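Next up: just one chain, as structure tokens, the form predicted on its own.
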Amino acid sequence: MVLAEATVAEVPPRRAVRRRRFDIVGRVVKPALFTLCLLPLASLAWGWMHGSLGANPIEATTRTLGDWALQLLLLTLAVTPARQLTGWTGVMRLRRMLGLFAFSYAVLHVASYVILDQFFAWTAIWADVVKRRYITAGLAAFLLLLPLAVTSTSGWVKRLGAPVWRRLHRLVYPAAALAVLHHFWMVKADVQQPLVLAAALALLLGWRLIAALRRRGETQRMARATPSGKA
């Protein structure tokens, strides 16, 4: 009787697996996501100390962090689905933490363009983007980002109300495709890795779609078979 109460309390009760697992997120996935987001930024600062970026590094520095942007954007908007086909939940711990990474390589890119390619002439920057359609779209898809970016706290979904939160942050879809379009149009020659990124964000959209259609279709039979007058 002894014996099986003492195996009954060494058996980890649910809770303190769930902890664990939390922490393993925590402790060890995050901060090497962390990491592996600031090596691009690594990168470029080791080209500019050994000018290895090429003959026209400013370029080089823009085109880099506005793909780096592109591309974090592109997996945070993956990580949902990859919660649905895996079922790790996990996982959407990191989403709040690559958006923001996104968002802030969109800085820097901006950043790059106006202070390095540019030099803060305000004039001639306005003129690029009412000449050329993909600064237009990028700088579309950068003001859709930033009240994501502003209200991406937990704060934030208290104060607007989850509901709200949640269809503000739906800003994120033509957000990604207008990023997409200003790196499609930017490329003159060589546009594989823009079609590549095409087919992505049209997949990741596609499944959310097929996702709704799904959770729509399944209300509607409930309620079709929910009888009337009853809860």
Contents of the next structure:
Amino acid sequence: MVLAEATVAEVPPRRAVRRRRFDIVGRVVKPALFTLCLLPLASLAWGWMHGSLGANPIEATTRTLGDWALQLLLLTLAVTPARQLTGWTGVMRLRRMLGLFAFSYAVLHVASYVILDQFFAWTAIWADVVKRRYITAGLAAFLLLLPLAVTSTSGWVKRLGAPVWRRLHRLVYPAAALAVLHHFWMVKADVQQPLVLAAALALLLGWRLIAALRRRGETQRMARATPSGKA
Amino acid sequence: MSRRRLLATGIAGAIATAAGIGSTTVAASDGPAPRSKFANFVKTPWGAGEHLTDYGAITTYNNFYELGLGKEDPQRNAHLLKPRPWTLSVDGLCAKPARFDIDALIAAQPLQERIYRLRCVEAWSMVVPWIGFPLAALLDRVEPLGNAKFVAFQTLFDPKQLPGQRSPLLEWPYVEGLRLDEARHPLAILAVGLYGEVMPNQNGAPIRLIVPWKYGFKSIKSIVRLTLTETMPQTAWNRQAPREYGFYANVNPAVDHPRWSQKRERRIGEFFRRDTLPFNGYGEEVAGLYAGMDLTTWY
Ligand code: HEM
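Switch from the form predicted on its own to the form predicted in complex with the partner chain and print that structure.
Now the full complex is given, and it begins with the chain already shown.
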């Protein structure tokens, strides 16, 4: 305790620190990542303008957008483990942006399917949704992501309260699993890419599971160490 | 862009590819193989009025897993396949089994141009001006025996030339089959070229099957062997996923692939999907082959 007080005394007031220190996450990392996340989209736009998307540009567009939706979703899920591994808390400030980019690519992916691929042929789309399990899984993933995108603002965190908000946002796990399944069920025989993404997801979810089990073990140990409940 | 490359190089590579860096160098580095034209072939009335798919699209949008999984991989890896010298052997239940040198075979057959629609099982289609000759002409030369009921086809097996055969996606080599009466149908051809030119490697050089009323995967590429058999031969995709790919594989909008609809297709180069026709529009010619058969069972 004495030690802690001494440290506090030596540290200058917080506001002074903030003014002096350069906000590297807010000023550099975040804008850079923002630009990077726009690159796939820019590249698609460039491809359409220059006719360089191959013989079937519509398929290429739907696929590229789907690929990035899923990859960014997995990247979003990697933020917390990255913080735990590196201890760098600044990375948490990138999570919302990554998640919203993942959702934006998912919206564009679905729009590409509805507009470019099917051109609003709603009966064909509905038949796809009920008959094609890969489309059903894709739609389910999309519907799970929707409330997360809507409630991503700080206002909604306050309105719901952090515990409820956190519980709601656990929907991202089934959403990611359904998106991986959607991808897996779509391919004909070349399961290599979906398998890599499934492995990445398994790693990210496994990490959380182990962390949760450890936390639980610790609480139990603590409870045993203090049977009366007093510290 | 190659999805495999995207994987191999990780996120950094993915970003580079997404940004268009590298994807342009691909086209530049593997310049097209020398193209040579056939001197003599006769035009046929097939496909009159059809709008031909661009040569560029036909030769860069291919399903030929032996040369890579992405649609553009076969064109990129085309140089690995050596279509000369090449021997095509015909054996099994026939009076005169034979081995043909590809150039001698081509020289002995009057060549025709056949403009056919090609409908892939993945719900896209093209119109291709093939150069070839009727499969029946080759079968006549070997004189099938009375008990021959089917023809089995086999692609070259050589992982050095066809590196996709190193990965266990399908059981290699690729095999296909037709009933003998299907094989003898005048629409079924062995193609050795397209757009008046020698067959590009990525399209199945030096010789491939074309059965225009069936899904594209029936039209086996880079054939080295035909065998006349009494029993129904195995086919590569049927072996891999029997519920999804039948032996007959006739184009049929009424029978969906279990995972996607076959009712409509995208003609490469067009924006709107168009309706898929039974037997890919060749019903008048070939429907009789299947009289009395339930095409939902025999998909
Ligand atoms: C209503 C919802 C959705 C529909 C209708 C849908 C539709 C499709 C279709 C039609 C394809 C195949 C494209 C083609 O081969 O032409 C596809 C592929 C894909 N989708 Fe979706 N999708 C949906 C939601 C999602 C979501 C939410 C994600 C990810 C977060 C996603 C990720 C993917 C991926 C990764 C692929 C594979 C792309 C590739 O092969 O490279 N999809 N989707």
